[in-house]
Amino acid sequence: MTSTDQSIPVITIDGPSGAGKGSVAQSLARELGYHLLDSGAIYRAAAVHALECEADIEDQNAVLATFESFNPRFEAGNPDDGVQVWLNDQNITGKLRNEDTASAASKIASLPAVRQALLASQRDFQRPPGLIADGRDMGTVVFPDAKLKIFLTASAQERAQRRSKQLKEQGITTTMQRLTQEIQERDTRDSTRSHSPLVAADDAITIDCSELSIEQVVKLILSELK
């Protein structure tokens, strides 16, 4: 199946880390009864696997070699827990959100051969009755013919506050200054990379959710869909 199959609707939600794409995508998927693709989870799972294999995450050949034993599986959790991610029969959901994994995922996502290897598997998620695709290049690269494209963003400070709250709930302490700096550095790296940079598609609708709730964002998207 390719991204040109117009018989199966796709709604893409792209944007920087911490903008709330995952929560919005899950809410939309439940509302519409669509399948869900968390492309970031695929890259984070690949990063977890590469780290556990002790591969050099900046060497694309080394990362590609780990794909021979890379067997991720996604299971829908309840609204509070979100999607559960399994890797080779091990639940790695808890490992996906730590800073080491996030940093490694961002680095391997900048490797062209790795992105190409994971492209086909992402497009396979396009199944009836429809798909909500959450990521950073869903509307520009993976599903360029999507029915509706959203670019969801928020200020670095707001995203740092949200991330700080998540970490505190996990018993992890850090500083706002460090989180904000890491987010800004990641934004720069993702938006300036030569392959599939983080940019809004030309036909995407940009939504700044710095002062909007998840419910308000979902309502805006549903109104655009109608």
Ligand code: DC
Given for the second form:
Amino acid sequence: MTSTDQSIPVITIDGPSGAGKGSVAQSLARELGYHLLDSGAIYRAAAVHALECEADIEDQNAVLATFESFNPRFEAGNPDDGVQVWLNDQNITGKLRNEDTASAASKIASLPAVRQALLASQRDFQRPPGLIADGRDMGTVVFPDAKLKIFLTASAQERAQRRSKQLKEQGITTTMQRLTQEIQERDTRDSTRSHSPLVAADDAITIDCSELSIEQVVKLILSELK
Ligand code: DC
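Given the form predicted on its own above, what does the protein look like in the form predicted together with ligand DC?
Below, the chain from earlier opens the complete complex, with every other chain and molecule after it.
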């Protein structure tokens, strides 16, 4: 575990899928004028690339081999579209959120050498004036010296409902049963893997946001920061 630059503040937001980390992190970054790292998007982009290379995504060496040609670019898009993700000259933003990508991302995220290989590109996001880092192991592994660590969670049912709404807005329909099952499978894989499992850091503040709005969570975090 390496120490990161203490002079550039980092706030880590970890937690399971669908807990609202993305919206909370975006809102905090806007409020504080900080950079934003969506580490899940890095795992998702790596999964899209590995699938396009037709690698066996459960084979660590095969996935690592695809990293030789993996050069994602994250560009701030217009406020309506958000961050745009590019692989060479292909805009893959639309592919990042589909369920095939999510499932492949979860699989490659369980491979220790893959996680190790993606560490430096995540730490690269720590730039002045500060960083909001959203993920699963931001406070435990990637930024262990973060100034403030938040672990955001919500009930499985609430998270499935939120994901269903998000997908509907993107024109993707799926049943609640399938969605809940996929979320539970991904949670189990993410929290039981031996390398960087999804757990709250010892010094993290846990917030259950099942009954809280994004604005209320952001307010809570800002008051912790003070
Ligand atoms: O947050 P997300 O749903 O976009 O993440 C996609 C997958 O990547 C998910 O299965 C968990 C994994 N992930 C991870 O293992 N570590 C991170 N820091 C971020 C995401």
